[in-house]
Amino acid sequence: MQHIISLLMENESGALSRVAGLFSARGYNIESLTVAPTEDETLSRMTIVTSGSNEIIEQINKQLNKLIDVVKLVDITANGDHIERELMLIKVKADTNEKREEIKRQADIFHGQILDVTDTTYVIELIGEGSKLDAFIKAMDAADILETVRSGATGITRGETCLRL
């Protein structure tokens, strides 16, 4: 089972290095890690995608809290009711009107955002669950997908619960 775990760590240097560190030496995935300043710059909030059993999600929750650099971990998805999200930057070939207007269309259905057109390419923006990226790529023609990005997910635990010291 996929597992989001997300930490408040010390804003330091090196202190990516050794939760990644963590993993790599206990032979753990890290599917998507997001990191990036709270509104303490003191402090970081690193968002660790990865997945296993109850046992090993265990065990990479007590090792993470054993690192000095990290103050607070919560796995949002054990908790309850949370918020994900995923950001995609897709660059597809639009080099017919035929083609233009079909993406167009599949972006409007996927609530995407073209953000840059050229004459042969648009780069469109779309936000959500994984499975809703995943659904894009498979309704694009293969052939006219020439680069993509994704960032990974994020999330927030639903209601009144938080990830504050």
The other form holds:
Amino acid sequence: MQHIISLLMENESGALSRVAGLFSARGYNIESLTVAPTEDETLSRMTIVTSGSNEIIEQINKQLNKLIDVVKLVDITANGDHIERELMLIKVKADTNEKREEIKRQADIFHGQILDVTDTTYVIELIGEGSKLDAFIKAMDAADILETVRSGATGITRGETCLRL
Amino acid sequence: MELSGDDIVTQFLKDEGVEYVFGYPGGAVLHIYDALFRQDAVKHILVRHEQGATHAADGYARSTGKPGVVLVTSGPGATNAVTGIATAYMDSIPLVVLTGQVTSQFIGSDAFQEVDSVGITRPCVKHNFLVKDVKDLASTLKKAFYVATTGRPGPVVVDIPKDITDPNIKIPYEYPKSMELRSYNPVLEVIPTQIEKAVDALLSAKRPIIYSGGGSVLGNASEELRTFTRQLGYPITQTLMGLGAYPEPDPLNVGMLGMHGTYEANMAMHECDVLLAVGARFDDRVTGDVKQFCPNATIIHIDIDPASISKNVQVDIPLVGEVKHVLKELSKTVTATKRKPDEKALNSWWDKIKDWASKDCLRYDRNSALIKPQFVVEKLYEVTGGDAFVTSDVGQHQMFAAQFYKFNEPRRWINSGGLGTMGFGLPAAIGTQLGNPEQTVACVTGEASIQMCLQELSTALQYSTPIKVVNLNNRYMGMVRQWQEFFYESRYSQSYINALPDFMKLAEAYGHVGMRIDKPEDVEGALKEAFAMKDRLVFMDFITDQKENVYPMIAAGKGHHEMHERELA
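Same protein, different form: I have the form predicted on its own, so give me the form predicted together with its partner chain.
The next block holds the full complex; its first chain is the one shown before.
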């Protein structure tokens, strides 16, 4: 099963490679990883999407916690309700009127925004859960997709539970 | 006090109470070596290869319980140290390794003797640091010692660029007495309800066994382990890393378990209904096939590292905390319940164990005209009164030493259990001897292993460490040969060493005493003669039976009940 693990870590050089190295050294799956500083500049927040059996996920949580730079960690999938969001930018071929209308219509359905327009291309921005972005890609004609870039998922728990110091 | 970075390093080590630094100089650490020259509080032990420095510091740490300290230069100095760092990491040994680094401004430019030491060591350290500002030097060193020695111990690397130790830049220095890290809080105290669950399971057991590992040694829990085991009267088995925490010549001790463990220990593991694991990590050499591991047991696991719980084997009752503390709590709670172990069940369990033990699984041919390696270790045990510090390398001799030297005390048996590093024994013995100057130190090794860090014979002369080297010389890489005999139809591919040195002359060339022993009747006399030379390193080259194997043996991936035994004519 897929899990989203959020963690706060010391904003030190090399912290990212400790996490990435842990996953490769122990053979864990890593589907996406995002990291950026937080409002507290001494801390970075990382979101890792991973998958595995319950035992593996438990080990991943423990091994991450064991890293000296990791201050706090929560498996937001295991911790009940959460919100997951990912950003995708997708560049598609839009070189006929028919295509331009069709793509615009699809983008509207998915609440996407067209950010760039040329005679032959669109760049569309889409935000949502990973599955929604997957669905949009499926909805496009594969031959028309020129480029996609995805941020990897970020997530936060609903309600009053917080990942903070 | 205003100090420059080089003096901060030596002053800090002094303030931290460091007795020895094991190291080798080079360009990036020359400032620090100059500072070492200008003081005499911290003694430097000059090794002949950086791997030797890490193993010597490791032997010092294992035998004394204090952290081992290493100082090496950048590039090859650091990479040579990596094997020793990984060795310490696998066995959770507290080391602080200071590596020199090229001047900050050259980092990343492929400068002379530059290597990304932090990157290279990352997977085999508990933590590592790159010092970026001399103002952070003292606090980083403190963090390194704190992290290395607390919780589950381990090696910590501090990479120090040359400019950080510039003698011309002075800053205020004050020894940081304590250290807190918000991101590092080892769990020390166990949850009380877990103790109650564990005690209930233990007292309900019909076929219990205690399985104790290196954590009992590292956690200084020997006394608590003895008290608790005797309180219950349960059988105890120890891992290769745990030997001596519970005395081996003891009626409750059923011997080592695992791949080359005793028949009774492994069978008791296989048939137990309650297993209490104490500071052990369910290593594959212990468990064999995890699917067949203790198939009917409720498993209780004491460990200071939560990540050890249910890593290889699913645990029913985890007890996370310091082994010492957890055992005390268990002991107290057992006393308070006023419940007693099921005596009838326990008696019949012991009958079964004694029946297994009657197989005498460690038997070997005592009438051989050739020197049997087991015989040498037995005599070593007798001659040293079972009281020596014994280091070993890796292979058959290591297993013979573990099986036949009966350790009474923890920290006496010093070997590379996790990483299995050939070359460990001799430098580890040097560190052990320096840490325990009045004690007897023996290094049980083989002619293959000893050659991997042989150059340290020179270090042993320089610092007059009167180690007794017991070389079990069978002209083969014995364990490789054994596996080739069992699993490769005796195709001895590259395991025979065809051009061995004359070890007696070699020892003499290094300024030591050499002996060569090739008859069983000479073994005891040679050992007595060697150990009588209190101030000399004596290298005893025992020419042993070439084809001797280590028994019993559980082949990799098999269950505890599937042991190979020795056939004796």
